[in-house]
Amino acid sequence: MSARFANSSRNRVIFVILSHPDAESALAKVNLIVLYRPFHNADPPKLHQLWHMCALGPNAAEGFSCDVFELFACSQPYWDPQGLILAVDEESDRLAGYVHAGFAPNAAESGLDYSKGTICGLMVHPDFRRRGIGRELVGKAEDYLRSCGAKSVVAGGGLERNAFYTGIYGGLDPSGFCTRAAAWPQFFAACGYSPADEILILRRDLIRTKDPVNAKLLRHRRHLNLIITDRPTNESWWWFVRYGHLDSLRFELHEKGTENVVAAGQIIGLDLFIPKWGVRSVGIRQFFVPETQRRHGYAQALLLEICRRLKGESVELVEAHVMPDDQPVLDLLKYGNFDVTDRLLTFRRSL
């Protein structure tokens, strides 16, 4: 740890308490020395730990070892522990807080943008709460980004901009908070954020829910064959440093005769989340139709075949991120009988 970091990372936060029976015992309750600190080799228990402490909501996994918080935390190639800052009570050593910053994408996804920051996590244990531990956090991330030369921040970094956690927050994508966790928007207002994306969170029961009947459908299956990969295809740094580490298959469907594709699609495993949610489930992404095959039903083919089997694989839940502003997805979605059961927020701030 830097000297400059140690010197100025410490802070005493004290509430006087009148007229409390036990107003001794109770003041040394509070009165509370907090460290701030990047990252050690020996934290991970204690991050797993207060990981599930928290309480983050029904969009993050719970139950998953602290070798998995590591994966999908810790074990990217533009890692820097100096951008996971812990608050810890010096008294008890216990971590009351962490926040962890990064930055999003290139335009190309083959590198880091050091411009754009992130906050990637941010949380607080319940008994160090409504002590501003969480605003001071969020600082020290502003510090660090500012440092590496980030000219703006993204909170909770948008679809598919988040540096870490894919796999463990968000369902498919970690593209923000969950408002029914905390009241993020009136935290990060605190903090000098403004509102930025919000990004809706779609689900297909593909057990209590049937298939649109559709003749043009049924007459694509006579010239049409789908075809069922697990080699990722052109994808970029950016999707391997990310899904790398779960299970991924891409459907596409190809013309008979000439093979050409009409329509492809992306679906990512989410079995971290079956302690949590109960049932096995899949996020679906990416689909793609070329120009010269649009507006002949060839996305809702495929997104029906993949649904169906998924089905047949005994998966109940289908998930997918979307922008309220992309309109395509959206309505291929809501024919699919997907439905919009929750947002994600993020929230932004120039530095």
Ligand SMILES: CC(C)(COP(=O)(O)OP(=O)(O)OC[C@H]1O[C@@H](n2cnc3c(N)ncnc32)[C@H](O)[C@@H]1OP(=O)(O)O)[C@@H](O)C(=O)NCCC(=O)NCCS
Given for the second form:
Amino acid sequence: MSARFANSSRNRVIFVILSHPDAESALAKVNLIVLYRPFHNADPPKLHQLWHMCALGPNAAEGFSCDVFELFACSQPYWDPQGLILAVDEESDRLAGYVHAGFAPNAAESGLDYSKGTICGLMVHPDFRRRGIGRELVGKAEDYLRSCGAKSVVAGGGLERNAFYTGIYGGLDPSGFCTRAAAWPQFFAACGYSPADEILILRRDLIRTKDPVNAKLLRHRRHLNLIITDRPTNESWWWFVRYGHLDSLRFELHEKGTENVVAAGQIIGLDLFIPKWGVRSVGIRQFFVPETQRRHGYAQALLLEICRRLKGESVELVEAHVMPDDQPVLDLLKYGNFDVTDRLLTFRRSL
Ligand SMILES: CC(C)(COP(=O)(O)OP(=O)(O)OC[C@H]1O[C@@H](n2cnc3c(N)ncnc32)[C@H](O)[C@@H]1OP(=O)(O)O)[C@@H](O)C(=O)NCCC(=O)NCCS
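Show the form predicted in complex with the named molecule, please, the one above being the form predicted alone.
Complete assembly follows, chain above in first position.
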């Protein structure tokens, strides 16, 4: 039997034990006093260490330095120390967990939309789980978001909507929370959230799979040129703040002798995942074929050409993040021998 008491900045968890088979571990839970406070400049080493102790699942990079953590978690132009809230065990001064709140971009991707809050990161050290700390952190994140004008919050961010951790969480994109790392549906249901989106991760192992043979593709080779550029063209502010620190290339198929682009796509280097996944991998995004050029197999030709060249550069894994209702992209990736390997989840709550 247990009882809990909380106040606004400290959460005193008192377990009243009537009879317990394991008195020692039960005693450890008595009088746990947790201080919730915003980020201080000296916190990154502790946050970096916590990241590596939380078993964040297969879609979290590991083995990177504290500088890298700071770059991807705290260096964005909209970074606000009030939005990263830590839970500290007062007695031992150990970091028990943290939550990181932010905002989605506006429709033009030229700035933030402060009415749309997001919970970008959340973790509790395994020694401190199931003591109400995760739930309390979510409440603190909501208070912060509300104070900035948010009307709703999406935990996990959403596809291309997460303001922090691009490059170190989720693979290509931190577009939701990894289903294999935590009991997210149960946890967020307990926090009053409803399930929102499920984002599919599709991958192709370039070593173990072969390209499909297609006569149409051979014909395309004769009248198309591939142009590869490392200069971002027409990318939004949101793209630069999220992908600007990562390697990227844009691929375009042009009709020979013209400036006509019949298909385009972009790749993002996922080198920070090498220590975790053990292979060089690349994310593929923004596949686009102009309306007038559709149904000619140009996207298929471009996808296979990108994969062929990546294989030549010792890349072993290519991944894409897709919404389950984006049938054209799912069909294209299926054709290119990509399989669904994982799912990322988001949860929503009105504030
Ligand atoms: C998800 C997580 C944050 C929960 O933290 P927590 O402090 O243990 O959560 P709480 O104690 O506040 O749990 C609140 C409620 O959620 C539910 N819940 C939490 N963990 C659960 C689990 N493993 N199984 C079932 N329900 C669970 C319960 O209803 C719980 O209430 P109860 O303990 O009274 O039954 C924690 O498990 C974690 O850090 N996991 C890894 C996080 C991660 O991968 N982050 C990456 C994104 S950046």
